[in-house]
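Consider the single chain below, provided in structure tokens and representing the form predicted alone.
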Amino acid sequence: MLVVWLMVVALVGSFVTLVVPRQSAKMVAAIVGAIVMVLYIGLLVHPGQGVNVSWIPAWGIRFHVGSDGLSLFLLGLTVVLTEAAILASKSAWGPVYFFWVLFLEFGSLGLFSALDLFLFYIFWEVVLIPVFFLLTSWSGPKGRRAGMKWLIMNLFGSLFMLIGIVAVAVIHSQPFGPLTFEISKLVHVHMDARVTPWVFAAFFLAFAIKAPLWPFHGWMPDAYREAPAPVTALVAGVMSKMGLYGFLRIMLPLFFPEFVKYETGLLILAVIGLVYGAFMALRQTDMKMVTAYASLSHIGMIALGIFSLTRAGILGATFLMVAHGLMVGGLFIVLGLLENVGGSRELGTLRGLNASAPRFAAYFLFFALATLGLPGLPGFVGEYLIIQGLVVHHVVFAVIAIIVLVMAAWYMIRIFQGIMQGPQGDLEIADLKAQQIWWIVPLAGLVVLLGVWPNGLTSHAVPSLYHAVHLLAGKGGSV
């Protein structure tokens, strides 16, 4: 039941922000986010609590939500980054802005906890609404164009996923009886060989666009460039995980034979995204776009772990999903605060800031090192597991991934040195304030905790991934 209360508080709280005085909206939103975090701590103590009741009996749709090791920490990622984004936002953006942020939290929590495929689709669509308005109303001069591109591409993918969902449910009902959208029951569906590739493609397209995976990332550059930094943190840290989560929660159990059949092609797709993101990050002079393409490269790394179809690779991908959300979310927030006080994102304009803003430099360096996979931090753990999974049967892809890790160090150190070190420019900025540090420190602390105690996540994830990894017994790899 706690997982339902998470959603209820986020939803009700979003509407409360609309009726309070404008100057109080941020404080109210932060309080709502804090209440959701407290409820999430209760869910950590008592995991697995959910609700499974009939919703639309005539269609076999159930309101079935719950949490397990696969979704539990993605729920945590959502509540933590939402609170951080609220605190990093400007009060002047007003009640409607905070309404959409909390509404996005509600949709994200629903999606990660949905265990009915039709319910999953409903929350998949719900998420589109707040992100669209956040992109078009509080972004840069080209924000409306970026928002429309994002919406059109994601609606295109959603339409195909809806066709796939209906097809799977109808095909399952033919030998098994009543129509159902329960994911656990649809695992047993057997589709005609002529139909399966098309249904597989329908789901894959929706998830690849949302992640995004190369070459389905067309919405990403404009959206990340134009959105306010807290919104970018939510889109890159939380929303991008929805597509990857879909691969693990839905596609791998339902379409494992197709994954085996298309394994090499999928790995090639993922590794191209990994390399492309790294090279594009090296070419950028906008510090936000360096981080954006670095995030695209990391999505490719996570996809490599999933498509490796090894137990170590899938576990590493699951771990890196959560770790990447915290790391890139924290990095975008720090960069956003830096842009607010510096008035620019260009490497040529911002330089030598370490002298006037040592606290900015320290936290910037921390999240940059975490993102590039420094040993002792969670990026290293996830990447190690993924490479371990790749080495079993796909050593060429493992070698490419290792080379790109070196490139990651190159572009992240480049951006840090360009902004923080070297001769100081004409611009002197105010350093991080105490009230900003007190909520950045817990975010950094969670990153450290994941790095030094990865078993805290993996020990919960392994049982939940059983239905996926038991299929891999003949392929090697080790959880």
Contents of the next structure:
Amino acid sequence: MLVVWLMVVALVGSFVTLVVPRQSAKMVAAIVGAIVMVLYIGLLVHPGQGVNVSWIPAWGIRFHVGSDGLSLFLLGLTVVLTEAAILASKSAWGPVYFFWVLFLEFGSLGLFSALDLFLFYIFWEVVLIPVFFLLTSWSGPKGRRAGMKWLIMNLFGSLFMLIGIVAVAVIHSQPFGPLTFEISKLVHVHMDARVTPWVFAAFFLAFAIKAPLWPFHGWMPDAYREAPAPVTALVAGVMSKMGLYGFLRIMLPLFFPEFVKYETGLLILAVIGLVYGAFMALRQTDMKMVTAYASLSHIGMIALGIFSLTRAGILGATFLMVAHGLMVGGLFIVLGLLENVGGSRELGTLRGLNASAPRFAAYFLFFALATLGLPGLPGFVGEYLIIQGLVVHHVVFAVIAIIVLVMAAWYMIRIFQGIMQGPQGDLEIADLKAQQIWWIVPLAGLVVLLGVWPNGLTSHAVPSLYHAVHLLAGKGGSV
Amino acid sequence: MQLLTEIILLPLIGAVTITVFKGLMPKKLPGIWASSLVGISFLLSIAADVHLTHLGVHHRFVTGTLWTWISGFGPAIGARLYLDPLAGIWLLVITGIGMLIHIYSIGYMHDDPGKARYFSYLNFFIFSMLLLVLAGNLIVLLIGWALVGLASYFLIGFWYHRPSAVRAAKKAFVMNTVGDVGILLGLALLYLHYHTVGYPHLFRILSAAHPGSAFFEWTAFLLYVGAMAKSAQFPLHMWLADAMEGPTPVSALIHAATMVTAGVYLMARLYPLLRLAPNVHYLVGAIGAFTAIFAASIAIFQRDIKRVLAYSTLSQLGYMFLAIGVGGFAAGVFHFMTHAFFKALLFLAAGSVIHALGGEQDINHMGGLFKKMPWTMAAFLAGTLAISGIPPFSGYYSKEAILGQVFNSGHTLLWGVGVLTAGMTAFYMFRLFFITFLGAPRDQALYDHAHEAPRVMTIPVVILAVLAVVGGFFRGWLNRWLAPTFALYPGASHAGLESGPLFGTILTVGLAMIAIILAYWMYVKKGVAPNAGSAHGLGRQAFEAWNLDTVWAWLAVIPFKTLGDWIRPVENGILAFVNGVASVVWLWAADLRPLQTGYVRRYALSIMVGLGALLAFYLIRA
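Given the form predicted alone, state the structure of the form predicted in complex with the partner chain.
What follows is the entire complex, opening with the chain shown before.
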């Protein structure tokens, strides 16, 4: 029940921002976000309280939502990052902006808690809308185009997913069972061997575009570049996890034998993204684009963990999804604040800023170190687990993964030093003030906590994670 | 167990409090506060070590798990600490020398505007290093391992407005990451096979295994890569010379006495694994010997006082690895200890010289300083005699222990390299001493300005000088302290300190004496210029550290950048494809735009209203 209240508060709150005076919209949005966070703490204490009622009885569609170890921390990521994004946004962007941000939170909460496949699809579509408007209306000169590309590619993917969903449900109901979209029931479907690859591909396409996995990332560079930083943080931090969550929640239980069959191919696809993103990040001069391609590389790493089909790998992927969301979200937000005062994102235009803005430098460095996987911070935990999973059957991929970790250190330190250190340039910027950033400290604290005590998350995630993926019978069961 | 937690946490508390409250602290407080915390840590370390002596020989360790770090994919991995005699030695050196260098820094950094930041970094380093040596499993070790690398990065790039410092910091960080990921993969392999990376379980399991399988060779090699990167073994050594961009006390603490010996610690810690990987074990010794002589050849031609010391550190680290490679674990640890004394001493004395000369590091501008800085000169001489292996100074004992053991093990070639390097060491160190302190001043203006360092700097230097002189007498005590530890598991049957043949000692010391006389004749009698011989030919190559930076650039940096450039067209292709599709849709949509946008809005609105109504309905009903 509580999880529904989270959604209701976000949804109602989003409309409230539209009716309050213009200048207080940001404050109202922040309060709504804070209420959702408080409710979320209640959810942490009493997880697993869901709602399951019939919605469209004729088609067997149910409004079934709930939270388990797999979704609980992604819900947490959503509420934390949304609040951070609201606080990092400019009040001048107006009530409609905050409306869409809260509406996005509503959609994301729904998506991560949906346990009915059709409901999942509805929320999958719902989140497209706020992001489309946020991209087109509050972004840079190419924003409209970036938004169009985002919408076209994602609609394309979700269309295939809809076909897949209907196919699975219909096949499941054959020959004369009732139609149902309950994920827990659909996983027992018996599909014809000729049909399965197509259904697999339909789901895969939708999730791969959303994540995005290489080479389905065509929408990503423009969207990340053009969107305002808080929106980029949400897209990279929360939205990208939806595709990966889809792999874990829906595809692994449904298609486990197919994952085994295509394992090598999938791993190669993931590892290409991992390496490719790192190389691209190494050659960028726009600090936001370095982070964007770093993010592409990390998504490849997470996918590698999922496709390793080992306990450690999948656990690592789950952990890294949450950790990556917080880290990369934090990084985009700090970079956005920096862009606001510095007026640029280019290496060379911005240089030697540490002298005039030591606080900026400190927060930038913190999130950069977290992102590059410094041991002691959560990125390392996820990467360790994924490598622990890869060495079971695929040492070669583990070797490639650790080489990319060295590259990550290189591209992150390169961009940090380029902007913050060296001789001071002509540009002097105003440093962060305490009232601007008081909320970054708890965010950073959360990141540190996850790195020092990852068991707090993994011990909760494990039972439902292995339940969700059917214990990966036989294959790599020990590690 | 509690004591371990406090030993580690005190410096962390210092780092955090200084970072948070530096604006409120009086100017002198950060230095005093940081030094006292490390001092308390030192006292607690003594107490912890004394506690160890009360335990039986076979149970001489303290261990405990603070909390479960991670679980759920196999046996849980804890946040675990572990103290045994081996870690105990490191503990004393880190906190003891660390405290002295903190105190020295109060004087050295007294007029630097960033000194609060400096002390917070320094405390953070001590915390990380303690975490590394007190780790109870390889994961915690790796966390400490990476954090010392980060502290080193902070301190090398402390003067972040200097491009050279920034470059050096980046190089150190990236090269150290190579080592980190080596350990990461190595520990993942160990966990996969044994379901534990904790001490002492891992050692017990390894003791039961039979040597020779490729698995052990690979695992040991990966962990050795970590040791190579941290301890600057060839070919991952270049970052250490550049690391001299940091403040001199940092070079003394991190890049000489403690952090760079972490690789020696790791190899000594994992001796049960080295037994199982004879090839890697031999490689450790061979690369150690090569690094020793290779670095010595570079040190002879350097003109920067700190670079000479940096290459001498590389060379001495090579000796330690040579000892590990022939199974002389106690000898390696012994040399680590004496080296910490005399090398910290040499760096701090050099720091006093640099401080007195207003930041000048080029020995071309030094000379005759013994009149101005008698205390510093005496201390530097003690350190130089110690590193040159002249009896009865400390370096003599530890170097003899290593060379004797190498000889006894039958590796004659490695022994020959070690002896030759000892002669080279005496030469380049006395070259440095004579040029800096004897003869006529080469730069009169700097000379006139020079003065002895303040007492807060000379007292730590004198204490270290005493240790550098008498450190060798800890020989018997150290042997008794470490031998039972190395006897617990198979793989270290010759770990105890041994004596070599008498002719070896005579040869080594004789070579060193000849080298000293040669250096005296060249640089004092003949007055050969410090930069003579490094202008062209082989000397030039050696001065430029055999140009390995260029080789690395060609082998690693340029290929990566080129590959990055090759990927760009692929990326452009992908983006062009998507753009093309979008353009078609855009054109098609242009005709229908009024209708289209209307639809999107209505679509959005209807979904929102529908969902809202639905939710409200069920909430009311439920």
